[in-house]
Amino acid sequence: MKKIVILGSTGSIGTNALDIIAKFPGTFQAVGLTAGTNVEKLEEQIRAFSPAAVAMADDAAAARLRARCKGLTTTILSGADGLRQVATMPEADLVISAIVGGAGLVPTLAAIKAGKFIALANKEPMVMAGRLMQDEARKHGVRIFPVDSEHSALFQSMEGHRAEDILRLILTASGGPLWNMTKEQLQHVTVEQALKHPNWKMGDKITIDSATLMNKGLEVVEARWLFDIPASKIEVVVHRESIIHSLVEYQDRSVIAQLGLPDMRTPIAYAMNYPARIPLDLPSLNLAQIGTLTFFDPDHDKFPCLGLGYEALRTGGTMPAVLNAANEVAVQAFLDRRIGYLDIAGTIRRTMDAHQPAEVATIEDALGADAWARAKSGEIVDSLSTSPSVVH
């Protein structure tokens, strides 16, 4: 039986992973869970799965959870130390890293240093410190399995093939809910419009990233480090139906793709049980019923965040960490209705322009750049928050 720790168990990836664990109790066991502030959901998970330990990032939330779970055998930890303790539990065979944003970097890196195999669902740690994470993974004999549907598709399309034969990686993008809007219409996008993703059910932050195409910008950076492929060989194509999840082209011009209906349980299960596949109770792909698959070049003019991702990767050093932090601050400000949709890219642009990149030799380098960018982008948001561009 494979013993699983889930960092971020109350989010979309975490709840889907627990759904798989519940359906295959003889194959998987949840031994550790972590969450941010969602006391009710984590309590429900404790009662359903009886993990040995859980941790909440928020100390006050952990105190409420302890009061609600009095008498249960699960150890309840809190804060950064608590997250690290759960991430490095000796009995864990696999750590699913699904904490939203840069907060996942420290516990994920701790798990790697503890020799835990990783199923990586949150791209931000690899964006912030990809070289460092891969160096530590090699040092400790750890494999990092991608859970993002696009990176899982690339991983599956590379299986059985030589890395030196790869010509390019092609990441597919749905285009999000705003793809067909004009630049004029994008000036007046509401939070509700940006959250209406046509294909995927995801958390608010990643849904906004999909709407701006920053999700794809971050994925380009992640792909570079996951697969040791330079930015010049990573391309993006908009594929509205989200059936082809990504493609790999080889030197002989053969293109291999991974297809499936848009359901995150498929890539989660593959990472959890690699190399074996498990029989998921999901509908089969019916291409005749779908009929048509469409593809478009990205519109960099309407969606500049994708280009910012490439720029940060080419600049290197601390710039990807700055890109990620500025995006997190700007997206949250948009969700809080403090800035407009177009201000997201503007805030990131201004933050990157103000940054002097340096090498990321230690985790402290990445965390320092992250803190600087959060402060800088916060100042920019404050200056924009009274702007008439904000749509209520």
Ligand SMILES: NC(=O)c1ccc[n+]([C@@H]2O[C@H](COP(=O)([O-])OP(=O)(O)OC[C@H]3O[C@@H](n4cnc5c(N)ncnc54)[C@H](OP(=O)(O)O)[C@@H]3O)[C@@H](O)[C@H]2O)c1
Contents of the next structure:
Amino acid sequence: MKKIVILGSTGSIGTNALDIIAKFPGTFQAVGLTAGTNVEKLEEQIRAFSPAAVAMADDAAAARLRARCKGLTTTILSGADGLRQVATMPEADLVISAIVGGAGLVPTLAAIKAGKFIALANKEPMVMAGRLMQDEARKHGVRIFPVDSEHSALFQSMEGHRAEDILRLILTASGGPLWNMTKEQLQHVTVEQALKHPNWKMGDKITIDSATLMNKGLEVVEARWLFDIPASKIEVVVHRESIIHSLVEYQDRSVIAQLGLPDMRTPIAYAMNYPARIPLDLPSLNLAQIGTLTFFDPDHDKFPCLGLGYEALRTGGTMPAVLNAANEVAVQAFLDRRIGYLDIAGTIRRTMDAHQPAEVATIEDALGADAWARAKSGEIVDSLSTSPSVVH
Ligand SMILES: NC(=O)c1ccc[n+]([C@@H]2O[C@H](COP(=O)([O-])OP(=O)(O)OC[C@H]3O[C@@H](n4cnc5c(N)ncnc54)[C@H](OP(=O)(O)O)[C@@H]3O)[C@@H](O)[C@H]2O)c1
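Having seen the form predicted on its own, could you now give me the structure of the form predicted in complex with this ligand?
Zooming out: every chain and molecule, the one shown earlier first.
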């Protein structure tokens, strides 16, 4: 029986992981769960899975949860220390890191330092402090299994091959809901349009990241650290159908890919039960029915966020953490209808331009850059939020 902690259990990845745990009770047990503020959902999960402990980032939400769960055996913790305690529970074999954004860095790193194997969905910490996380993982004998479908595909396409034979990693991108819009149309994109992803049902933040292609920019950085491959060997191809999840080219020009219908339960299950595969009750891929798979080069002019990801990676040091924080602030401001869609890239660009990159030697360096970038991009958002580019 594998004992599992889920950081971010109430989110899209978290609920998919719990769905797998519920279907395979003899294989997995949920021993710890965490959430931000969603009391109702976490209560439901406590009643369904009876974890030994849960934590909520928000103290007031945890107090409400305690009142609703009186008489139950689950320990309810709160705040940063509560998250850390659940992330490092002695009985846990695997921590599924599925908090959204930089908020996942501290608990995920704590889990690594406690020697927990990680199933990593939360890509933002890898962007902020990838080298540091991998150094700690090596030091503590920890394996980090990718959950992101693209990185899971790369991981699967590398199994049984020699790292020194790799020529290129090719990440596929769906292009998101706005791919076919003109630059003029992109000026007037609404939140509802940007949230309408053609292939994947995900949390709001990553769905907006997909609409700007920043998700792919973050994934390029994530791939660099997960697989220890330089940016010059990581490419992106737009593949609208999301059937090929990513590809690896080897020096004999052989290309290995992983395919499947777009359902996150497949990569989540692989990371949870590596190397064994779980018999998931999902439809089979029917290539004849799909008929055509299409591929395009990314359009850097319409979608500059992908290029910002590469730029931050090449600059290195604190710049990727700045990119990530500015993106989080800008995406939230867009979701709150304070800035327009095109202002997301503009805010990140201006924040990166104002930053003097420094080395990330400690977690404090990454967190310091994160705090600086949140303040800077917050100022930029304030200055933009009365602009006419906001679409209500
Ligand atoms: N969704 C996907 O299909 C997918 C695919 C690949 C990678 N990922 C990555 O996986 C991560 C999670 O994505 P998601 O779509 O599952 O996000 P989501 O649906 O928004 O869920 C986020 C989770 O994080 C918790 N949370 C939010 N803010 C927090 C904070 N400050 N402190 C502690 N917990 C906090 C939320 O709790 P509440 O519910 O209480 O707010 C929720 O449990 C992201 O990094 C994303 O890029 C997702």
